[in-house]
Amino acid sequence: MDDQATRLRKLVEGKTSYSDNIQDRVIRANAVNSLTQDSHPSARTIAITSGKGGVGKTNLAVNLAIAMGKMGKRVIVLDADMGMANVDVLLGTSSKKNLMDLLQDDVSIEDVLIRGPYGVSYISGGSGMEHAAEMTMLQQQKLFNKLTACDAWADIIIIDTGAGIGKNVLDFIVAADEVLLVLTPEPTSLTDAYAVIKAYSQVCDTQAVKLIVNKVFDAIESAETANKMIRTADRFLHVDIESIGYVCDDRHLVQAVRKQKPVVEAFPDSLAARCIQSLASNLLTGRNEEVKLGWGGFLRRMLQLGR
């Protein structure tokens, strides 16, 4: 698959078939230059995808970022999701510019990144992400060069994604040093979250990915719908993937929704903004964190139990 990222590494090669003019070497060379500049350590990126809608991957996209921000780090997340605005509405706020006005002269990577609570900052994707694949050669180059800006502000970028398999998110999950893919326990979660990682193992190595999932009523349903994705990963396409830890369901989740605030911000001691911050700790130090569900967890045990 002759894709975006997979362009930009024949480029930097040297092994395009581009035509060896001038102006080719020129953007080659600057290709070159700005991929591989070390005056400072490059931030660390990680993309949130999903199979398929509505699992609550830019919910945990947001939460994530400020769940890593409370714990010291300045994180950018970069709303990839084809101009959906998510992130604006979880966050309670409006950008007026976006990531392809960064193609204006006069427009700095300063301009386009919005503050947000804990250190946290995002970029706006933009109804224009759509047309991101059209751009040329100069045009990309452009934009690489004052994205690169964004090492300077962030020790983690965070990219939404959009759901799917569409070219435009593999180029995004193909390009991050990290992929966390979102899945429920829903069959048709499961079924979405397998074709990425089918698509995703043609391209790159899959060790990359990891699992995370959402909206469950516990630990051993987690466990239970982690094991089927992992089973079946291996079974048919002979790859390795792993859990990192999940959210459960929890109405807070509604209730931050509709005060336009990340559920660690408004429910700091909710159940799922807990699950979020395990994750967080878990990302950042490589330890999982056994959630304590509390007196409310004990009760939920109990009805299901007494079902």
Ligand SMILES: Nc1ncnc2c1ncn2[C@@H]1O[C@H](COP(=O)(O)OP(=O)(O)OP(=O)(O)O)[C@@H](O)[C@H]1O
Given for the second form:
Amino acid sequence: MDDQATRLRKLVEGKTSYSDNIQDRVIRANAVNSLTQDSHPSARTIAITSGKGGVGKTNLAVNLAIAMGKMGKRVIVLDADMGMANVDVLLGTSSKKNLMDLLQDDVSIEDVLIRGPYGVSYISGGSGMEHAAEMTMLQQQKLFNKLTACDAWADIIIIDTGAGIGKNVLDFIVAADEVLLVLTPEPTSLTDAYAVIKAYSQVCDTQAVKLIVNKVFDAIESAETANKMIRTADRFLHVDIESIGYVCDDRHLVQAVRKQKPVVEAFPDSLAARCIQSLASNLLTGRNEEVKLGWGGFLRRMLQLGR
Ligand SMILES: Nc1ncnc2c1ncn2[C@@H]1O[C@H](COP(=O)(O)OP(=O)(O)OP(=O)(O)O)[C@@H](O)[C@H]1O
Ligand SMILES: [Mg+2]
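Now show me the form predicted together with the named molecule; what you just gave was the form predicted alone.
What follows is the whole complex; the chain from before opens it.
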């Protein structure tokens, strides 16, 4: 088994190029975190990411949001995939305005939010978000003021990121309270997920990272995949990673995508939908309660990290 882990590590050697002054980033992150300990309760920010593309992040983001919405939570999905934003494609909607449009005086949060069913709303990050760190203090303040209003009526903010260990993606996942790392049983998905854990562990405590294994045949295949990842991370990075569940490979999900509908809505009794409902319930019940930093904290950490 260790041989498998060694091979996995060797395969990813050279993939972790996220080397711009890590030490500086840690110091900045700590400084920003200490500045953002607000006393009022804030929304919980959960970033959904992956090493390899096409493993199911967007479907998980949207379906988890709806499953949580059905459980009474108010959820916002932020589409932060700069390369290929596609939450709106999956929802069959299109957004005219995005997060960056909030910098204009006459644009309010209501203008950029698309309200969907079950208390779930959607915001497109917009391509300008990758340049967020270049904003002036005045622009940052404007964005914070408008976004922190969201904390009052969102319990959970789910951020759908792009794949890989590019700086854009890492800034999002480092800024979020929690990170759901999606992988599949394919070997390339595992090696790429390892690269994400390695890059993340150089900046943050990996306690916030949880695995979700998608497109599995059954619970056994999920456990085998998760265990390979957990063992490799433990052996070579000395970090503990947990798995919080899996989603079965299910044609219903593919059919739902074609209909531009989330599977939990189109086929609520399908295997994939039931797996996602169970994941949502794990996320809502099986966690230690902590003070969350919400939009304000998330953005402040992002902007600082981008400097
Ligand atoms: N559990 C599943 N069962 C069957 N097919 C699935 C499952 N999850 C995802 N897929 C398939 O994988 C495709 C890609 O899913 P999705 O767009 O959510 O991935 P992604 O990780 O967001 O991709 P990208 O990296 O391009 O943003 C879906 O359109 C669907 O066809
Ligand atoms: Mg996607």
